[in-house]
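Next up: a single chain in structure tokens, the form predicted alone.
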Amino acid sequence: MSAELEFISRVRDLYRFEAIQSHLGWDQETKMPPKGAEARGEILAWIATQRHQLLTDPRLGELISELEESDCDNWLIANVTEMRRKYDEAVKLPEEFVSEYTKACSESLVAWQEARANNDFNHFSSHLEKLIRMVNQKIEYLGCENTPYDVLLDEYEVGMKVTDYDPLFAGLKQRIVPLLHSIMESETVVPRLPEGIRFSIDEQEQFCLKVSRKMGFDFEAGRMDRSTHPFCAGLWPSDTRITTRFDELDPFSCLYAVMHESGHGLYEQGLPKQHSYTPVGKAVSLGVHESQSRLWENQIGRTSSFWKVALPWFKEHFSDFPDWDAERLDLVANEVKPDYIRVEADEITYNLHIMLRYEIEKKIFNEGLPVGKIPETWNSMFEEWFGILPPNDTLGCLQDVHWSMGAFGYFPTYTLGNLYAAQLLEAMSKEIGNIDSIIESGNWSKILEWLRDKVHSNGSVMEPAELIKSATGNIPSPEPFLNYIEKKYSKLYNL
């Protein structure tokens, strides 16, 4: 067997293990009975150990070194480059640590679900302490050149550091906060949903499924289920799982969660199948992944053009809803107000939610913030930034699933997704025409086809910044996003 074929064979085995882990993780959050948690943690730990053994096999290192010296095509070069990064990191982590850490994450997830449901931070705190302790241990194994938190940021968006995010967030805040103040002072009145009206969960589900299908999500190659926190799990392009949650008092919560996760799912379904179970067959980064979900949720879904298409379906499922037009529903969908929940935040305050989590994670890993002080730190910062105090920890520091899975350093990629999405939308409109007109036509295939060509089909053959430049003609920049929200919300709120 040639070095290339042996390398690809070994890599595909690694990614098959990853797919199994992903499937079991999806099951744990959707279908698994509560008493299955202990066994699931042990199974996931065993799988992680087997995968780690494959990843750290010296023969894989030899193959990587051999192929680095050979003449390869772009796809193979990208595979070798990414596997070099993964291999070099993995050999620094002891097998016992990988197994214990995986099991701790599985146990922590279950504890978080219970703590969130019961508003009981103490039930989760010991698990969180253990994870933070182990993550600090992981940072020591991997080595820290600058700040400890940089190691975690690099894990989710390669190359990004505190020195990159600090000025980015400061610049965004400088433009976002004055805009928020202007909106809060606006005399525009946002309609309120009628008191007492209930939105059937079954009807919400059917309505959201229609919207997801209209976006192009293939339910022959995917499915939608319910979970505590909405997410997307892409096992491979023909098996992509999305989840959502429901609120009988607010149908928009579920709608935009489904559009968000369907955007992730469309990316997964559009990845190059011929490169499945290899690095280049995966999404290039979490920031680019988030751009796909935010584009569909916000730039497509939170428009009057969208509601001109979706309103008849909405009325079909909720016949007792007032006879509002698309413009009124659009204003409701784009209401700007400080609120507690990140995933339901408007486009103006959303990035402030991300910045708050970023600052707290910096305090945890760079300043040693104790777990016991996280709730009060969260609440104090939230009140200072948003002007409201979370009434409980379920609406505060327990709301997100990420920490329960050890995903520290993940949150900043959401802001990158917002920036990338606006830049992609700007380029898309120049190539295929007025996006609002396309949305209003009810045929959204041009939008998906453009994203398939420019983003999805490229997998990870390019670095994230290179992919954005290839798709848009420009290096990543916050300007398109800032211009987009200033124009959109100035019009909505008559600024």
Contents of the next structure:
2 protein chains.
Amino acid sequence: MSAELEFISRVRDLYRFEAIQSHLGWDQETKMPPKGAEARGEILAWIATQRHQLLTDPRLGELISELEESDCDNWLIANVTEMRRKYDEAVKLPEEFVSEYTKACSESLVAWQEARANNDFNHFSSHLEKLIRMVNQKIEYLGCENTPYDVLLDEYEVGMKVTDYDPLFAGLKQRIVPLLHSIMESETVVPRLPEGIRFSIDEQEQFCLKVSRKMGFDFEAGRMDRSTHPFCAGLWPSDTRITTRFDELDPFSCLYAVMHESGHGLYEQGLPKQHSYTPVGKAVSLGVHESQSRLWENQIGRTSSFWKVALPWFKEHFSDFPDWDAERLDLVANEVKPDYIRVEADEITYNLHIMLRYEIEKKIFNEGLPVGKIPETWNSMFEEWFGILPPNDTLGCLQDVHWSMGAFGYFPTYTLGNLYAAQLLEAMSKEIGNIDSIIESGNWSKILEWLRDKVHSNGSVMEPAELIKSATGNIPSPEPFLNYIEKKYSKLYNL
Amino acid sequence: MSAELEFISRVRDLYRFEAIQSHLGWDQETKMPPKGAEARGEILAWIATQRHQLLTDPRLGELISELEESDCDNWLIANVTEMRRKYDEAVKLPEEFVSEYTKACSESLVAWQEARANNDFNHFSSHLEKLIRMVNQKIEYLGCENTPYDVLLDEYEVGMKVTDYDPLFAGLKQRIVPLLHSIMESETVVPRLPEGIRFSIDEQEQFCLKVSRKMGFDFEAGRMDRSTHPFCAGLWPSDTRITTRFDELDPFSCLYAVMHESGHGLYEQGLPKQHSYTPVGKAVSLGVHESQSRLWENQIGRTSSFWKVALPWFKEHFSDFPDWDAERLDLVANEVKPDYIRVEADEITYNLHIMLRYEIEKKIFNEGLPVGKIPETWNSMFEEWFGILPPNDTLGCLQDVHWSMGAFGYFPTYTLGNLYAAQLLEAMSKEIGNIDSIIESGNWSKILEWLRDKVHSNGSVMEPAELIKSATGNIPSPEPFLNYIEKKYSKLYNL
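Having seen the form predicted alone, could you now give me the structure of the form predicted in complex with another copy of the chain?
Next comes the full complex, this chain leading.
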């Protein structure tokens, strides 16, 4: 067998295990009966060990070295580069450490769930301390060229460092905060949803499925289920699954969750299938993934053009809803209001939620902020930035699952997603014409085609920043996003 | 590591792959979107290869030999014995053959589905010929001490041969056929379900879930979904899944499918968890598995005692159903009528369906019956035994999935299930008292406890016949079954 074939065959085995892991993870969140949890944890840990063994096999290292010296096409080069990164990282981590860390994460997740439910940070703090200690140990194993936090940031968005995020976030904050103040002072009154209407879950489901299908999500190659927290799992070639949750009092919560997850899902459905089970066949980064969900959720879904198309469907499913027009629904969908919970935040305050988490993570890993100080640090920063004080930790530093899973350095990719989305939409409109007109026409296939061509079909053949440059003509920049929100909210709030 | 620990660790890895395979199989039948089929086929074939590699690893062979010479407890001996059987069989089959055979089965399954849908045996016959050729090749690889068909029979119920089945089936037929004739000549009129009632699927689901819970199926450690053909998948320790299908015109179809699959499910839920992922932790045989489903479906579910308990629930869910009593419903549920389809057959004709398949399989493998002759052989035997001629092959030799999956020798285990069920119930009643009274009391836990103790908790530590002897005090025999049906149907039909 040639080195290339042997390399690809080994990589595919590794990624087959990853796909199985994702499938069992999807099932865990959507179908698994409660008593199945213990066996599920055990099999997932077993798969993690199998993956670690395949990844650290010295023969894989030899093949990577051999191919690095060979003449390869772009796609193979990208595969080799990514596998080099993964291999080097994996061989630095002792197997015992990986297994202990996996176990610590499982235990910590359970403790976090209990702590959040009972609003009891102390119940979680010793687990969080252990995780942070282990993550610091991991940073030491991996080696650290810049600051320790940089090692974590790089894991979730290759190439992004503190020295990239610091000025980016500062610039964003400088223009978001005054905009937020103007909105808060505006006299525009956002209408309340009429009380007493129950939005049937079946009807919500049908309505959301219609929107998702309209976006282009292929339900012959995917499905939608329920879970506590909505997510998208690109499980297998031609089998992508999204989830949502329902609130009988608020149909928007489900709608925008479905548009968000369908955006992720379209990316997964558009990845190059010939590269399945290899790195280049996968989405390039969390930031780019989030750009796809946010583009559909916010820049398409939260517009009056969208509501002009969706309103007749909405009325079909909810016949007792009053006779509001698209502009009114648009305003409801875009209400800006500083509040405690990130996942429910509007487009203006969302990035402030992210920056707050970024600053705290930086303090933890670069300045040694003790775990015991996290709640007060969170609360005082939150009060300063949002003007309101979280009444408890469940609405404060206990709200997100990420830390309990050891995912430090993940949050900033959400903001990157918002920025990339705006930059992509700006470039798209230059090529295919006014986006609002296209949305209003009710035929959104041009939008999907552009994304397929410029983003999805490229898999991971380029790095995230390269991909954005190739798609938009410019390196990633916050300008399009700031222009977008300033224009959109000035109009909505008559600023 | 000791030989025992290394052996168990290798066996567990093998069975973890099997559990993953079952999980992906369950998903394929219940959740997978249609376009996911190709990738699913590919990953299942990959898992089959991984299993074959683990199973044929010479180190496993060494460990088996070493442990065969050691002093082991019963459970370990049973594990070693079963792994010896599997190992010897696997090493005799070339890897290329296994992979080709897996592929031929997948292709054949698709061809069978099309052939059945279009009532076109010729569309399937070349696939069936290929499969039979390959199965004959497999018999040659495995080596054949008695007749070729014996090799296949032994795969599904260890220890059972043509020389066991021939007299067993002859004896059964001798008493079933006259009973059937008497029933056909009886003047008892089985009432028709009233026309025009639609049995809502949601209500059917709730009713069936209630019955299943009453049986003792633990829905905290299991779930129920829909699939084209009902089945039970004992996927993971504490995660057992059953499926059913719904017919708006006939609530009995779903009810008895759920009782059947819950019977299988209770067995899975009662297996010894400390032996998970090893042979002894699994159900001992298809025959014993079927005994559990048939016992609950027929001997408990198709009785007037059952209907005395279930009727109030039934009326709660189907309020427009007429005021029938338990005896009347019992008669409906036990209607005897020779008909074409095995899975819909009553308890009297069911075993005739099995014997017909057994005779044809024996002709194929022991007498070289050509594939082209199967339809006419089927039809002429069917007409002779049932008194009716199948109008087409879809209602004849194309009805079952088994052959298209290469499962020759499987059918007889269904009849064993019926016999074991009757023998178990007879023994049970000697120990815990009159079963009808227990059913009528509405508290069925004594029945489940007896089955847990005598059957479920033993896993595969004994061979099937040994287990039946240990549970009932007697070697397997058709007498209890014949006594049971003669008594039951004489009463129902006033013979």
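The structure presented is a predicted model; accordingly, all values stated were derived computationally and were not measured. Rigid core here is just the name for the largest C-alpha set that superposes within 1.5 Å across the two forms. Residue numbers count along the first chain shown, from 1.
Positional change of R241 between these two forms stays under 2 Å at the C-alpha, relative to the superposed core. Taking 2 Å as the criterion, G406 counts as shifted between these two forms: its C-alpha moves by at least this amount when the rigid core is aligned.
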